[in-house]
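The data below hold one chain only, encoded as structure tokens and taken in the form predicted on its own.
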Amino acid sequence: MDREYVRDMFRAMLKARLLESKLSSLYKAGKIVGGVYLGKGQEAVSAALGASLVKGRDIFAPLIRDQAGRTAFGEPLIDCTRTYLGSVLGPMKGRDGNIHRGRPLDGMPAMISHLGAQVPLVGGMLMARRLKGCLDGVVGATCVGDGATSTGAFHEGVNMVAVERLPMVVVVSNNQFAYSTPNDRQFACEDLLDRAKGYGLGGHAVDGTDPLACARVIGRAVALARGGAGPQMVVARLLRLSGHGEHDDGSYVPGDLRGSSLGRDCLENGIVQMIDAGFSTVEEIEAWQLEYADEVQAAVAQAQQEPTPDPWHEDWRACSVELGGKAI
């Protein structure tokens, strides 16, 4: 594996964990309106995908637990803190809920809460590029949870990208629960990976708690899609290490599942792997922790000082067009 790819992936995991820990504290202190959804336990899967993509060329549609992927893809911390704290200077101008942020012109469409809907969205963006003749070397990717694979949008989107052989990677983070609904009440197939063959996608399985395995498997899936092998699906098995959101204590998760191999912390595993495999040193990781903690604090402090939208003076148009010499 490429050394810089692995280091970029790990740094994004670490930075995302520190950022989300701060967001959790702000939420509990009543400083954030709305919900906070953490990617704790899923950072390896998300960061492996984000670090495999190229900002400015590829398309990445993250979901609610993809702060690590956003960070690896190049999203600045200030975009996140401004959105959560309602700054008018944020990418959504303080108009939208905390997690529904994006920068479409940079290849990152805003997140859609209707799970599964980002699969046909990314497929459509890839089709548009094909029609414009600028699809060569481009990959589109999104992450979804196990629950999203039961939606109609997921089925229609995956079917379309398979038929069109679009260069897309769909990463399914099977964290065992769709909110509080366990796998055995969601689907009857033995493994979600079975669906890849049914749709005609390349299929890959990975232990989502193993960062180096995620880097290898997800990186290869992206390379295959980029190289013309058609769409790929990766199913990562893991367990989210928090509730569905910070409002949820996750009490429905059995203790034996939490104590199983699925409940391992990918970041803790990653620290050991980085050192043992010679990708970084203890001192280097400690320095990154201090550096990123300062970056997080600075981004929060900046966003807290910025204005929020004024509903009486805000221009609420998402866009405007000229008609008869007049903007409407």
The other form holds:
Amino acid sequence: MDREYVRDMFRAMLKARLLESKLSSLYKAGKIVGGVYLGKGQEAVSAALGASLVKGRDIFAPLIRDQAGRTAFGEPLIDCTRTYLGSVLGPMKGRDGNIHRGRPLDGMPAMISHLGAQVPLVGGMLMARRLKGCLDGVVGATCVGDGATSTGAFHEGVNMVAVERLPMVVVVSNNQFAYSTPNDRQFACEDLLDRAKGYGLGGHAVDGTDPLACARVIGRAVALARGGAGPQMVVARLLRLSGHGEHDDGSYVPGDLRGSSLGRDCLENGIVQMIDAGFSTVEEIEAWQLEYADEVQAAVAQAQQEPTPDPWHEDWRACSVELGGKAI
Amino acid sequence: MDREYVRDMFRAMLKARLLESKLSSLYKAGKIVGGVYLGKGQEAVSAALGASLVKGRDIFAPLIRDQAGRTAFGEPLIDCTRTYLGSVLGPMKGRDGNIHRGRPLDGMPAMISHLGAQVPLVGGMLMARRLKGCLDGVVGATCVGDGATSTGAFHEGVNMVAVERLPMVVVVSNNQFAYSTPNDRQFACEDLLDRAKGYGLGGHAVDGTDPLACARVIGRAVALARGGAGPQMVVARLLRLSGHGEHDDGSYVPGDLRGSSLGRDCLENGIVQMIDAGFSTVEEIEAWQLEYADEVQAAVAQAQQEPTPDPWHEDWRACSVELGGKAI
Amino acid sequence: MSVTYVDAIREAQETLLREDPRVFLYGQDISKFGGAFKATKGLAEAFPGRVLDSPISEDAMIGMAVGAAIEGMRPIVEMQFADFSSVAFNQIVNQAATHYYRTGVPVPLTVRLPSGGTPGSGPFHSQSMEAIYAHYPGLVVVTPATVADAYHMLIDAVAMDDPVVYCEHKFLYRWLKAPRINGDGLPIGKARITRPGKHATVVAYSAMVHEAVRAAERLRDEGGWEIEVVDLRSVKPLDMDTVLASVSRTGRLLALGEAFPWGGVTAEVVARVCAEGFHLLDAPPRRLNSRDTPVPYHPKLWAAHRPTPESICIALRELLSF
Amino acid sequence: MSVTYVDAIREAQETLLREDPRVFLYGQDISKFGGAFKATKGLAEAFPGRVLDSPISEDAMIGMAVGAAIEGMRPIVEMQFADFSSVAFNQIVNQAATHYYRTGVPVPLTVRLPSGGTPGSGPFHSQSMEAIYAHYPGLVVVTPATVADAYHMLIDAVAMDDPVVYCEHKFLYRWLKAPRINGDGLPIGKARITRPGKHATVVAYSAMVHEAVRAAERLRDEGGWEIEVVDLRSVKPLDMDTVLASVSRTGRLLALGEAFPWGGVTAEVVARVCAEGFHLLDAPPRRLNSRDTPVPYHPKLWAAHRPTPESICIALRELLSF
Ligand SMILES: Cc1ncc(C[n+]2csc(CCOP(=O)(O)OP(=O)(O)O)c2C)c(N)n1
Ligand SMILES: Cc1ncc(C[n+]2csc(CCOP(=O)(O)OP(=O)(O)O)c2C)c(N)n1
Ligand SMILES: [Mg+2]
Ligand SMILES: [Mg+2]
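Having seen the form predicted on its own, I'd like the form predicted together with another copy of the chain now, please.
Below is the whole assembly, all chains and molecules, this chain first.
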């Protein structure tokens, strides 16, 4: 296992956790309007994917629980805080909020809410690279939840990607629930991984609470896609350790499930693993914690000071072109 | 194998073939406006399904290549000829045409064109029976092609039916092409049957050119669904022995494929099988041929004599209710 | 004790489940969880097996419900947000809407669309899709603006043999309260004069009725103007009798809506008033819609994207001064 | 030698593929087969790897094309029939249309919709969906009615940085011919006076332009009426300058369309003329659309469902006699 890869991944997990705890506090203090959606408990899966990708070359389409993946991929914290706090200097300029952010020209599209819709989008970005003759060594990746696998968009997108044999990795985080809906009301197969074969994808299962396993399995899936083995699907088993959003207490998750191995905290696991594997030390991790807490604080403070959008100066145009000197 | 079941099925195949040849001639003679879509070569699959179902109890949602299934299920020939010829006395009254016909209250919904859309519809009809407490012993069935499996509608529908564990049979006729598009541009799995496991359905493969195999495999799938084993998927391999519609010569189907075992004519196979198995005789089959040719002729003649819709007397209303004495 | 708009929706569903064995509910997270907005709270427990959680499959949800409706049930489907009905669009406009005309068999389906903007909801949790559905023959589209209408129109929608798209406004869910659910017996298809007046008519629906009333109050205070506010209640069918009668009294029309500006309810209202009651107008008719961009996330942008009492007053002052 | 409307569409795609390496085509059966209507015939052979058959996955087709457009390509997606875009609705209105406003990155995507009725096509192969897409901010919607426009507007659509819904009328495919592809240089966003007149203005688009001209000729022969016919060419944006200038000359307006009657282009045109040019009107404006049912299969019903020269003449006579 590549030491730097694992360290990158772990640092992203840690940073994301600290950032998200702060977002949660801000939400509860009424400083964030709309919703706050956390990836707590899902950082290992997300960061393993983000850390396997190279910004500037690869494509990563994160979903709602991918703060860790975004950070690992290289999204600056300030993009997050600006978007949540509505700074006009953020990538979405206050026009869209929270996890609906991205920088498409840097290979990170901004999700729309409709689940599954990003799958064909990433496929298309890869198709463009192929048509332009620069697909070599590129990977495109996206994450979805168990619930999103029920969408027609997901199905059509994955199938299309398989037909085109695009170098794509689809990571399904099966956190047992879609909002409040448990797996047994969402699908009837024994394991979502059974779908991989039905699409003609490479299939990989992983324990999402085990960061080293995530690094290995997801890293391998990305390497396979990159190496020309065609599209890959990873199914991770885990639990989200928060509500669906911070408005939700997640009380529908049964206690025994929370207490089961699925409910382990991947970050706590990660700390132990990092130390045991000799990838880091207690001291170093503590230092990171302090450093990142400051970074988070600074990103929040900065975004909070920045101007919010001004409707009088807003450019109210949905099209970029003008016709006869007039906006469309 | 139940002799009467096989004989019913075979007779439906024969009748459908005769009817469809007539429709083709009418189309070519300019007597049918719009399109004509044949099930030539696919009669065994379709009739095996239709003959396994009981009209008045079961639900059957046919698609474009299911004349044989319709006939086996009990649709009178006159419903077909009236709809193709635009008789105002037909089930669609000239408002819809060709294979877009049905009698929903008799358990046979009228397809819309959008592929995959009938899957959840049949699911809902079964759900209604469950809610009304009369689902016992009922089966719902529908047919799709290889191309339709790529639709989001198909995916969502099949998954929903699996989650609800409804007694449904989905028959996929993989005739190697969707219009002109071959399998390798439609999906990338080795076998569409691999999808069954991914949905949690019972899975069954069958050679669609072999009527007795169809009778056995599809009959068994229906019996399993009826007996409480949950939803079933059948994937039949075959070729359509006509164009996509009668406007199309199907010249994109390579000759060696036509010459392969996939290109065998199930009806010819069926004649041999019926005789070999002692289910019928040459004489009886010839008598049926004459009888059905007359029936077809009569159904065409009758529909041709009947009034076509009159726009001045047409009830131009898309809603059944009136509000304040006025149509909506 | 008071009843909110969303309470009324819940109550209506409870009444329907209790009184009509053909009714069942289908939607994401509506069962034990009670729905994203708690519009089905407690109903799964009270009516076992009749309030069902669906997979995240909007297209199949409607397809399923159409099938059940054909078989004589009266399904109510909850979309988690109106915006997600975009994925069910085909089943709504091509399966449900065409069924009666094609087969003669009506489809008594009700689709609940939590609609409209609230601060911070952003482009995909704020849309108003009534015009999209109203365009298609075969659908009835209702847009209740009061607590009582929220209740009675849902009851009436389910009683109807045809598919009804029931647009409930999320902004009204908890903000709008009434001492109790009082009805005035108006059926679907009848508009209401919410506030009588004589100088100008504002034709509005859903949450905009309340903004129109606020604007009317300001103009009364400001200059004694008496603005009549018509609540369309259903946008398909449109009650042109009530609208034209109002315009005949006032001579001036402002059509007001929260949806996007191209097409939609305001265009249909203005076009029909002009075609059917041209001579009634003493001034050019006006329209006020949202701005022509997606619904923005930031509350400050959002508030300037939709019509407000301020922008309605501006439009009305121009209309009155013509 | 003559060029048909569908030839022009094919030619435009050939030109685009030849001259712009960013262009590629995606759709069902468009490659070797050349498309259900042969609009891409021979292009797969001439431009290997750039004319691709898609699975039957309209939603993913558009999602894919949006992704490719973000990366700088200029995809043209062929829907086999406009009606099937109902399944791609979400990707069109929520992914493609919102992208520029949300991210600042435009999406140069062109979606070709084979639209409108032909005899025997029935409810699901006949729809006109321009109004549905025009309702959404962020989309340009064009409706060519001539052979030259079919060519030039497709070229212009692909040149545009924003998503364009290109509605091509199936009835015109082979029926409409021109000696060669001649352009008058009008850009998207500009309407054309197809036939000058002074007694009334018919605002039409797509195939209805030709029906309007026919009706105008009859009325000329019948009573010397001079009917002006305006071809909108693009329904979003609407060229109100040209429309209002025409109405100012004639004082009378008939808005004509083949789509369903609730909402849509005719409502938008009438509402805007009344709001912006009320004083220009000497008579109540009129609208003529299809009937309010699904498009029927039978040719006799179909012919009575859409506006015809006869029904246009009736509407115009009423308009002229006011
Ligand atoms: C098409 C669509 N329908 C409904 C929703 C509303 N919604 C947002 S997140 C969510 C649950 C998603 O569950 P899952 O995919 O398992 O992801 P998780 O939240 O568990 O990470 C739902 C129903 C949506 N965003 N898109
Ligand atoms: C959603 C949708 N897209 C496109 C079409 C147009 N279309 C009709 S049949 C067909 C091919 C269907 O192929 P398949 O499902 O394999 O069935 P087959 O015709 O081979 O029996 C297509 C593309 C459609 N009916 N529905
Ligand atoms: Mg989940
Ligand atoms: Mg096929």
